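This document opens with one chain alone, in C-alpha cells, the form predicted alone.
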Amino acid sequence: MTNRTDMTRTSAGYFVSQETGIATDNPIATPQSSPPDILRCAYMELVVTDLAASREFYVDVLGLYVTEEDENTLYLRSTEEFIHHNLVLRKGEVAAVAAFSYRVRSPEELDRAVAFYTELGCDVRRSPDGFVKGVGDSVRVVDPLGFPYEFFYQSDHVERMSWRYDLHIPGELVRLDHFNQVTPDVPRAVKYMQDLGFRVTEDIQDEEGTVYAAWMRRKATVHDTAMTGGDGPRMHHVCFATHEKHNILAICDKLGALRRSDSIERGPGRHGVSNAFYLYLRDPDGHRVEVYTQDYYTGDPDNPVITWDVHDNQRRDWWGNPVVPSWYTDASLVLDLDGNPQPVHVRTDDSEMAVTIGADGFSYTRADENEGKLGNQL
C-alpha cells in the first residue's frame, strides 16, 4: 500500500512529500564505487533506416542545426547548444537507440563510471577518441536495466545559435531537455537511478502502491530522464524544449501546411506531471519526439516530490484529454554495444493504459466512474 499519511494533498489535486515512497523488492545491488557526477542529458544516438527522410524531418521541418554530416551520419544541435551535437542520426538496418548520452562534470568521472558499472557486472567499454565525432574520451555501458548509456566530458565546441535570429523559425527548438525510457519494473529502475545520483521529482502511483512512472533529474528541472512502466527496455521519447507555447503551435501549423499532420501523435496540450506544455511527434522511423516548454525549477535540496494518483485524469493531460493508446504501447528498440537489439521483457505489474483507458480505446476512467470523457460519445 502507498502510505499517503506522509503526503500532503494540494489544492491542485496531487500529493507532495519529502521522500518518494517508492521501494523495490528486487533491487539492483548498490556498488561500493562512487557513481560518475552527471551534469545533464547531452545527446541521443538514433539509428534510422532512411537518413534523407530523417534529415528532412529533423532539419527542414523541426529546424535543428547541422553541425556535421556524411553519407551515413548526421550530427544535429539545438539553438542554445555549444557542444558538438544533441542528436546523432546514423543510418542502419533496424530503427533503434544506440546511446542515451550524459555529460559528466570532469574527465575523472569517466574512471568512476568504469568502476561503478564494472562492479555491477555490466558490459563496459571505453574509447579515448570517442564513439562518435565531436566527442572525446567516452564510456559506454549496457546498464543493469538493459539500456545503452554513455558518459563523456570532452566535446568540440561549436557556435551557439541563440543570437542568429535571422535563422530562427517560429518553432525553434532551443535545447535537449530529457529522455524517457520504458522499463518493466519502475521501482527497481528508480532505486538504481538513485544510486547513480538521480533524484525523483514526480511519480504516478495508485493506492495499492503500484508505481506506473517516475521522473528523475540531475539538472535543476523536472527531469533528465523518466522511467515509464511497460515492456522494455525501450525508448519512449527524446525531448527538445522550446521557449514558449506559441513555438509548439507553430510546429503544428507547419506540419499541417506541409500535409504532414500524421506526424502528430498527441497534443498539443499541457501535462499535469511536470506542468509543461507538450507535443508528441513520430519521425519517419516511428521514433517519438516530444517538444516541451514551461516546466519548473527543482534545484533546492528540499524540493518536494509530487505524487499523482493513476486515476487522476489530469496527470497526463491537465485539460483531461484522453491519451491515445499508441502513446502507451509504442516505443523504440534499444541496442547493445555491438549493435544488436536488446530483448524486450514484459511488464507484469498493472498497466497504466489498462487501468485508465476504457473499452472504447480512447476514454479514461476515474476511480469512482465507469465511463470517461468520450465514453458517452463513442
Second form
Number of protein chains: 4
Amino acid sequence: MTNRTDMTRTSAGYFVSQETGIATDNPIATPQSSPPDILRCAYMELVVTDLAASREFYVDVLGLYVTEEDENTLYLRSTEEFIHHNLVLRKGEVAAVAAFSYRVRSPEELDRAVAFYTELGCDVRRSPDGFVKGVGDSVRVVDPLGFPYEFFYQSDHVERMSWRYDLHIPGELVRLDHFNQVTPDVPRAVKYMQDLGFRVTEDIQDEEGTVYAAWMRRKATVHDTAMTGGDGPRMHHVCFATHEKHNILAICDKLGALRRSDSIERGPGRHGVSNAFYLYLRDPDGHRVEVYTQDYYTGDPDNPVITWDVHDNQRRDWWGNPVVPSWYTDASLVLDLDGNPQPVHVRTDDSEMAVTIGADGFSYTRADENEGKLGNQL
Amino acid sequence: MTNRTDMTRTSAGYFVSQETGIATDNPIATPQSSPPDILRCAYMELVVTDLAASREFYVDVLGLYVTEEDENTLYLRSTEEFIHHNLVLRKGEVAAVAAFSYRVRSPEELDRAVAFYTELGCDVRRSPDGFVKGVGDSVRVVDPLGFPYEFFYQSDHVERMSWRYDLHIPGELVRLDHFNQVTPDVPRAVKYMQDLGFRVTEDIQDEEGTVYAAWMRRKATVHDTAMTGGDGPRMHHVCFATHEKHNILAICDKLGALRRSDSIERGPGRHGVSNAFYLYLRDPDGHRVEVYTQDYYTGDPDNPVITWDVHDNQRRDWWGNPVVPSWYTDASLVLDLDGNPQPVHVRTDDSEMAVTIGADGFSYTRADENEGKLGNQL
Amino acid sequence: MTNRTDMTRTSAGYFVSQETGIATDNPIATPQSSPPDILRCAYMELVVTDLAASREFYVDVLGLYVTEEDENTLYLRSTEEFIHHNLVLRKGEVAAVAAFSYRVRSPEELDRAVAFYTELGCDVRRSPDGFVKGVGDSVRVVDPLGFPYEFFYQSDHVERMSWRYDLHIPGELVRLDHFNQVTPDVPRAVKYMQDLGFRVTEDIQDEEGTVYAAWMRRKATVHDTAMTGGDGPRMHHVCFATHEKHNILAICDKLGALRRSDSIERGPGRHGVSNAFYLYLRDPDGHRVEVYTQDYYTGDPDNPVITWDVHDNQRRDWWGNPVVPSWYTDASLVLDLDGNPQPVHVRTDDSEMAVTIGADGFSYTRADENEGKLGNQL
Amino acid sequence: MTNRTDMTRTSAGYFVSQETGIATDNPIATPQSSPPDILRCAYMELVVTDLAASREFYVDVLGLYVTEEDENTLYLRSTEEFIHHNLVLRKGEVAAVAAFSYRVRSPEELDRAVAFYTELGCDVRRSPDGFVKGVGDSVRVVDPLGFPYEFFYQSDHVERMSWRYDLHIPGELVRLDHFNQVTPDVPRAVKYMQDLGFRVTEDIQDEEGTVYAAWMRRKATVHDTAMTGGDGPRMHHVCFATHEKHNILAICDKLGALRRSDSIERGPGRHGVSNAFYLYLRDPDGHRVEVYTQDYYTGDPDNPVITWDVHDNQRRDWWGNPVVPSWYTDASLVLDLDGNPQPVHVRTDDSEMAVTIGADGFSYTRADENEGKLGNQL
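Requested next: the structure of the form predicted together with a further copy of the same chain (the form predicted alone having been shown above).
Everything in the complex follows now, all chains and molecules, and the chain you saw is the first one.
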C-alpha cells in the first residue's frame, strides 16, 4: 500500500514504513461522522449445526469456560476474560458467522456507531437489551464489505479464571486475540477499516503493490482483525491466545490422543507476520480456530508498519513449512442481520496461493536466490 | 481505598470492585489543566557508579541490546523495542534514578505536561533536543511526590530484534514492562496518579483500609508503575518482561554458572498481585531489576480493581514463599533535576513487613484459619 | 570419600574424580554372596493416617493414576509406568515408610537377595505372592542401616498413559525418579550400598573429608536413592519426575489456587547436585515429596563422580536460595517388618545445616571470597 | 514380527506384546561367540565435503561444543557429554558415514567384538590407538548389513557443560540420543541386532506382518539405533536430544532468522513411535539430523514392545501431519573400512510411503474409519 521505495528493509528480511492513507481504485467514502471508539475484538457469534459436537470441541477439548448455556446456545469465555463471553455458539441450519463483535469505550459510542454506519448506507439495527445474553445495548450492522459487525459496551462481569490454576488444562486458552476476515479487495477493506479507527500493523504485498492481506489493530497487539484476500465476505478464523508455546503443542497432543488429529489443519509453526507461534484447527462445522502466542506491542502511534514480500517463503511460516491449500481456499459464510448467508464475491486480484505455489508461483528462502523450499511444492 | 463492604470476594481469595476516586487525608490538589496523554513507561535513566560492571550485568548477563554507547553512557533496549532505548546507564558518583520516562501520544502532549506540572508548582524543565541521545523534545519535572518524571514523544527508530532469533539468549528480555516507586503515603500518591491519567488495577489493603501498595497502568497491562508504601521517594525496581517462564529460570541458571547467584534477591515465583511469574535481581549498584511474564489485559474502562488482603500470604507470592526483608527495606535514591539525591521521608503508616512477618505480624494461607506458613517466619 | 587432592576442580566450581571404595571407620562387612541385580527404584509403600486426605493430595492435586484401590489401600502410578504401581498408600496409625521397593532383573535375583541379607544377619522375609497387590514373589528385609528394603521382579502390567494426553494435567508426573534416605553415618551407608551394587554419582564433603550426603544409582540417572546425613534411619523424600520445568511450576500454581501453598516446603529451584530443577512438597502426613526434572545420563562405568564443597552455597540450590531448616531436620519414620517404627539414631558427625548457616557456619558464592548470600542467614 | 493376535490393543491405538525372536526368511546366522556388551551409541563419524560449511551448521547454528579441531577434522560434543566427542566431521570427497560408533562396558569387550564379527565373516580391523582422536583401542567392522560399526571403551574425559548455563543457547543439544539406519530387509536386520544384544522397543507393521521399521536399544531409552526399511545400507539420521520442546522450536526460529529455513525437512512434531517431540534437519551435505526430546524409560527386561499399524496416520506424527517424501527416500551413503561407499541394495518389500500415501495407499485417523487426513495426500 506504500511504495517499496519508501520502505526500509530490515536485517530480518521484511520492510518497515510508516502507515499512510491507502490508495484504492474503488474506495468506500469516508463518513463525516466519527467512528465509535473501539476497545477490542470481544466475541464472535458462530452458528453451528450440531451444538453437542461443538460443545465437545470448544469445552471438552479446548477447555473454554461455560458462562451460561441453554438448549440452543453456549456462552463461552477464555481464562482471563471478565466480560460474559468471547464466543457464542448458536444452533442453526447453516454453519456461519452471525457477528464479529467489538467492545467500545463507553455506552455513548453506540450512537456514533449508528451514525457512522447509517451514513454509509448500511443495514443498522440496535437492541437496547442486546442480541445475546450477558451483553446490553448493542448495535449490529452489515458493513460495507458485507460483514455482520456488532458494537456494545455493557456486559455482565464474571470471575477471571487466571488464578484458578486448579482448573487449568495443558492447552489453556487465556484470551480472545483476533478475528480474520476474507474479502476480495484488500486495499478497499483497509481504507474502510482505517476510517473505522483501525491502524495497520503488517501486510503482504508484491513488488507491484498488489496487497494479499493486511493486519489491523485497536488494542495494542498486532491485530483485532485482519483482511485476507479471497472470495468474500467470509470468515477466515477466530483466534485465542495461550501463555506459552507448549500450551499450543499440548492441544495437538490431546487431539492425537482423542484420535481427532484431523482437526489440525496447519501448524504448529511460527508466523513471519506477527512473529507469533500458531496453530490452526477446524471445528466440527469447519469453522477455523487459531491458537496463537507471543506477538508484540503495537500501541505507539508511530508503530512501524511491516510489509512482507509475498514471495518470501518465511512470511506465513518463519520455518518455511508449506501452507496447505485448504487454508487459502476454505472459509466460513457470514450472515446478514436476518440470518441469511451473504453472497460471496470472487477475488479478481492475484491469489496468494497461485503466485507462491505451483507451476506459476515462486517462493524464496533468501531474497537473492530464486529457489524455494522443497516442501512448498505441494 | 474502597471499603471492603463494596467489594466482592472471588473464589481465588482476593476482592474485586470498580475503581473510585481515592480519599486521602493530605491530597495533592487536582490541576485544572489536562494531563498529558501517556502511552506507556518508556525508559529509566539510571546513574551507576561503575559503568563497566553495569555493562557486564545488563548486556553480557541480561542480554539487553546496545543501541549506542560512549564513555559515560549506555543506551540499551529490549528485544521488541523500536524506539531508541528502554534503559540509559550513566556513570556518576551516586547510584540513583535520574528519570522515570514516559512516552506520550504526540508532540503536543508535552505542552500539557508543562502546564500540568507548572500548575502543581513543580520544578519543570524542557529540552527541545532531549535530555539524552535518541529522544527529542522532552519535559522533565520533579513531581509532587519527589520523583523525577520525564515525558517525550519523538524518538529515533531502531530495528525490532524480535525476528533475530539468531541473537536471542535463553533469558531474552523482550519488553520494558513497568517501574515501581516507593512513597510514604500510598493513597496520596494514587490520587495524584489518577489525576495524571493512570488507572488503578490492583492494591493491597488491610481491613481498616490502610493501603500498602497500588498498581497503576496506562498501557493495557497490570501496570506502568506501582506505588509501594515505604520511605520515599525511592525507586523500588524497574521491570522487563520475557515471553515464557523458562526464560526467567534461565537467567537464574546463568547467574549460578557465573557464580553471581548473590544477584538473585527474591524468587523466582508467582505473584498473587498481577498473576505474573517473577524474579528480582540486584544490579552491581544494588538497583533492583524485576523480570516478569504473563500478567493480564486491563484495557477496558470497567476493568475490575483487585484488592488483596495484606495478611493473605499468597498476595506477594502465590506459592507462599517468604518475601526477604531486603525486598521491603532496600530501594534506590532518586535525583532532582540538578542531579542531587532527593531527601527520603519516612513512612508513618503501618509497614507491610511488620504487619505480616514476625512477632507482631501474621499471614494466613486460608482466610478462615489464623496460621501462617512456616517459611514466612524469617 | 576421595581425597580432594585426587579430584579435578571444574570450571563450574565442583570437583570430579573416579569412584573408589569408601574408607569408613565402622564398616558393614561385605557379604560373600553376590548382591541381587537391581534395575531401579520401583515403588514406595507409605503408611498414611488419613487415606482420604492422602488420596486428595496424590490423586486430585498431583494427578497420579489410580491402578487399584480398596478401603485401606491405594495403588498409584506415574504417567509412563507399565508396572502396577509406583506408590502404595496404606492407612495406618503412624505415618511412616513400610518399604523402599526395588525391581530386580529376573525372578532368580530374589534368591540372591535372600542370601545377601541373610549373610548380613538381617531380618529377611519372602512372600511368593507379594506383600502388596500387583506384585508377585518378593523379599523384604530390614537392612543393616535399619531401612525396610524390598526386592521383586514379577508385576502385573498396565497401560502406559504417555500417549493419553487427554488425561494429562499441567503438572503431570511422568516417572518415579528416586528415594532419599536419612542415615547418621554416610560413608558407612555408601560402602554398604556399593556392596549392594550401587554406584556413587555425586556427594557433598568438606575439606576434611566429612561426607554430608551421597547420591547413588542403578538405572542411568543421578540416583535411585541418596543417603543424607542426619538422625536415622528415616525417609527424607520420594521423588517423581516431570518432563519440563513448567510442569513443576504448574504444581505450585495449583497449590496456590487450592489455598494449599503451605504444602510447598522448598523451591522451586535448580539443584547444584544433579543439575535438576526441583520442588519439595509435604503431604498431609508430612511425608516429603520431591518433583524433579532434567538431570543427566550416568550409565557409563567411568562416569565421573562429582563432589561439592559443603560450603559452596550453590550445591543445594544453584541460585543460592536458602534451604529452609525443616528440610534439614524433618523426615519420616521407617518401619520394621512387623510394622513397628525403627528407633532413630543421632548423627554424631557435623550437621550440614550447622556448618553452612548461622553463627558458626559459612557459605560462599565464589570460592575465593568468604562472604555468603544474605538470604542464607536465616 | 509378532502376530497381531498375540498383541493387545491399547486405548491409544497401538498394540503391545512381549519381545520374541524374529522369524525371517533369510537370517544371518547367530554367532557362537558372545556379543560385546554395548553401553550406548556414542558418536558418528561423518564425511562432509565442505568443513567450513559444516562447522557453521553444527557449531554456529546448532551449538555443539568443539572439543578439538584441525584442518580436516572437527570433534564435537553435546552439553552433558563427558567423553571426547559425539560427532566427528571429517573432510572428504563424498558425503557419507564412516562409522556408527558404540561405547562398550570395558576394554575386554573389544575382544568379543573381534570374535563375534570374525565369526560372521566380516571385515574386522582393530586400532589400539583408535581410528580418531580422543578414543583409544577400537574395533571397526563392516557388519553383515553393510554398515561400518565401531566399538571402543577408552576415551579422554572432558568437562560436562551442563552447569555452564552461561554458554547455553536457546536450542541447546544436551545428548546424543540415537542413530537411524536404512536397510532393505528389516526383520533380517532386527534378528542380527538382537544377536548383538539389542532389545526391540517399537516397530511398524501391517496386518500381514510386513515390517516397515523397528527401534532397538541398549541404554534405557527407546533406541540407540533404528532400522528403517528402504534401499540400503544407508544412514537415515543421527539424533541429538534437548531438555524441552521449546529448545527444538528455538532451532527452527534461529534457522528462520538466518534465512536457512530450507534446512528444516520435517516437523517439528510429536512422534507416535517413541512419544518424543521431534524435528528433522538436513546439514549442508544433506545428512539428516534429528532433534528430539521426551521419550520414555525402557530398561526393564519385560518392557512392552509397541507395534504401530502402518496405516495409522498418527504413527509417525501423532498430530497427523504429513511425512514429506524426501524423508522416506533420501539417506546418506555409508563407507566400507577403506573409505569406499557401500553399494545400495533395493528394498523389495512394500514401501511405507507407497502403502500410506497416494493413489494406492491409505491412512486412517480412527481405526474404524477408512478416511485419511487431507494433508497427507501430498
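Residue numbers count along the first chain shown, from 1. On a predicted model such as this, the values are computed, not experimentally measured, just so you know. Think of the rigid core as the biggest set of C-alphas that the two forms share within 1.5 Å after superposition.
Thr20 is among the residues whose C-alpha shifts by 2 Å or more between the two forms once the rigid core is aligned.
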